[in-house]
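Form predicted on its own, single chain, as structure tokens, below.
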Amino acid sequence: MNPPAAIHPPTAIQLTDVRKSFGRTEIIRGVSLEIRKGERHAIIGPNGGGKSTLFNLISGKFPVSHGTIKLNGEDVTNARPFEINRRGLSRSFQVTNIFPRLNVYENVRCSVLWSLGYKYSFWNDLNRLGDVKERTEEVLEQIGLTARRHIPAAVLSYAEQRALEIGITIAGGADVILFDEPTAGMSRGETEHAVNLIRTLSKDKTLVIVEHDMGVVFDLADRISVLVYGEILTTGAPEEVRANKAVQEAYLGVDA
């Protein structure tokens, strides 16, 4: 009798032989990775290696030279980013993007009317929408600016704003989120913060992070893929890569 299959847990994002190219240099070169339902996958790698491409590639910021993107079983390459947005997949970028001139809670409650369904719904009496406020007063708490609610955006401290988009990404209902360099020039305090935040925000989500603190990435990540000079150099548990020698001597230095 043949043993039973290994049950394979499903995937939600999947690239299969993806590139990138700018006129003649190739920056992502056949590129193929599953990502798994509800884990939380770290992508590092040297500057250079092609991350935030891969990122811009995923999200429909970017067009795809060559190959195919899956999310959650959908062919979604080359859609419109605001497509692939409805389809369930939301990002944080490198630089902080938020709407400055809008207070805490009306960054956060744009984000939740999508969420729940409004949309384009001009008419509906926002004070009335008892749903959205209750959404939006939870994610504020989860994020920690419930006192600094009527504050604009634009006078938070950098930590704050951090923690506003992570928010704001949370909050649009999407169950696969991107989140690239979510705690670059933060102090270890901020950092700290920012990845107990981003724990309880993403579970039973699916999570997938660039990230140049390794402190940040094992302590986050269930598998870690190491990308250099566009091209996967392994995937893996934490503790197999932090191990493997070609992953050492190409960026995280010998003696790691």
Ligand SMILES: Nc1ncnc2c1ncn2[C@@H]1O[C@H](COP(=O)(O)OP(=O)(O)OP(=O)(O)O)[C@@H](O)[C@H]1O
Contents of the next structure:
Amino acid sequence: MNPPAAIHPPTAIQLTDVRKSFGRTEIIRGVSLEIRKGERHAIIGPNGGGKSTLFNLISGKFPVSHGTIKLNGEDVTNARPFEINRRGLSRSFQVTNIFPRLNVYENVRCSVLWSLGYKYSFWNDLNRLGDVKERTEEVLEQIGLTARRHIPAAVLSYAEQRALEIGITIAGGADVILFDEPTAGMSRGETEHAVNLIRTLSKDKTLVIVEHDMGVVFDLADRISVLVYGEILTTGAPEEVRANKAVQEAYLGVDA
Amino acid sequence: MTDRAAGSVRNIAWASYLRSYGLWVLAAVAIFALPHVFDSRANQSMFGQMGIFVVFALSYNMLLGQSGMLSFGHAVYFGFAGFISVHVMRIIESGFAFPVVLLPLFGAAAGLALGIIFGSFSTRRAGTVFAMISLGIAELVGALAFFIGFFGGEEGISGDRMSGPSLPGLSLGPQIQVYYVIAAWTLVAALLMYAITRTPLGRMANAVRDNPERAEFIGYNTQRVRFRMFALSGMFAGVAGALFAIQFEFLQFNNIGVAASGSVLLMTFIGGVGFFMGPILGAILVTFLELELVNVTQAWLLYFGLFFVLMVMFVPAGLAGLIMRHQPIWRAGILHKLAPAYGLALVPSLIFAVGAIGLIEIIYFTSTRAGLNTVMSVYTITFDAVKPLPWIIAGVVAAGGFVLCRLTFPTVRKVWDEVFLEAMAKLNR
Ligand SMILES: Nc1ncnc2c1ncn2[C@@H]1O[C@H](COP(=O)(O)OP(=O)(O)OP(=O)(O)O)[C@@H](O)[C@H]1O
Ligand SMILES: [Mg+2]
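Output block for the form predicted in complex with the named molecule, input the form predicted on its own:
Below: every chain and molecule of the assembly, starting with the one above.
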């Protein structure tokens, strides 16, 4: 019934000639990229290559210097972060970015409020919102912090904070999720746990992940883009990228 | 669900409500009984004033403690609503049939309206920009109040709370009636403000205070969150302003400017911005000191300043913070173990206080009455204030007390930490 969709799966994120300069230096130098709906897409590349900056552009933290960004077919170029989030995109941060004085439960609860439609309500008693409670507890269970719910986020261990970071990101139920190095600084066991978590949580969703651990990348990703000095060197399935000469020289060679 | 199950669920809900609102019932009883225990007119008036400033300080903490906005101009909303209320009182006097006890509704509307106007542009950022804008607005409005007829210029304006229709048995003549009207409004306003802390907006205000960037990535426009809190805070400040108008029947330019704004900041901070109870304690204590110190010493403003500096330096979490830090120790049942340490801290503190008070009194005396009478008395000791000896004695006592404090406080802190750890260990077991 739907042959065009089979040939061209609908896109979740579409970047067209996106550029970003800080002062005189151009950090993102004309990136065009299409993230398909439902795919798990990894972005790899050397330090300082512009991966986080690209995320900051897509999620609305910085305005672009040039180019357009579309989310689910709608133009979101230079929209504010909350507008982009309300249209179904959520992101995590490379450096943990949580609400330090609120406890774990409140951190997650804040992240589900908008998506459940409570907006700026000052007439609903939080503790009587069954849907909020249910969703919050579900997320806490998923990220394994149920037992730590009353602890202020600031005093969690590093790995726990990273788990909370993931929880805050997915709690609102966004269907496009960007993870910026979710496993950075984790031990091998913690990494494995986090990757399994991400795999479960991103089921039926579009996932874009920046990750340095090549094992994780080749294990998780449907497609991989290589970003080097603000340009996409190549995009393709893991085997293609692994076989690509330029990539081996620019990135993988150094790593292996 | 069976009837019995529904009933038990309802019981649990009741129990949880009682736990979070039980303290309120207690407060209500105390509020009712106080003016009968201390039943002089002056005391009843003081309790009324405490209620007014409890509402004002709580509204201020919606900004400072809950949303992380440091305002130097909150009296603008309080004062504006107060002036509006006095004007409405005058209109009532000339025939408008509106009960004065409901004036806080006008106050709330006035505070809300002004909060919406000034909040619309000042809440774009928190931090220094917001603080400076609030200061500018307070300076501006304070200056305008001096010139514009609406505020009555230097003389201020007055009204009569006994005019207009009154509810049966509520003429607002006797001070005790005024007190109960204020108390009722205080209770309602405080309950509403408490309820707001437990709503989506209230919680997001905390989130925006802690990390505005992240709040934007979970769907919230941080300016909208601040703006709404600001407008609501203006509304409750307006309620306090109207209560002020009812109690004093008079407002003047100095009720609306920077100085009045500084005073509510002081109360809130001394009480503690981190807890809902904080501003309540602060407003009660500061109002008490303001009214009572005047009777004890003319240099009360100096003491006040000193008290504030000491609180900010040594008890930045405020009274409520100080009390709450003892909670785990109290729950572990080992509060008594702190007694020796506190005794040790008390002695040098008292010595310092005695010296400092002597010094302040002498300074105040000589700087205000120099040339005329030079004989004064402190602690019933009479002496000549221009001779060096009293200065030296007071100075040495104060300095000695200070040094002793510096020497003993580390020990006190060490004991405190040990007791605290012991309490935590006990509770975690
Ligand atoms: N706000 C900013 N202002 C100026 N320069 C910036 C800013 N953000 C990033 N840069 C610069 O842009 C370049 C790319 O940084 P970015 O953080 O995007 O790299 P990355 O690929 O995420 O690196 P890493 O793997 O280390 O996280 C760096 O040279 C960085 O210094
Ligand atoms: Mg990065």
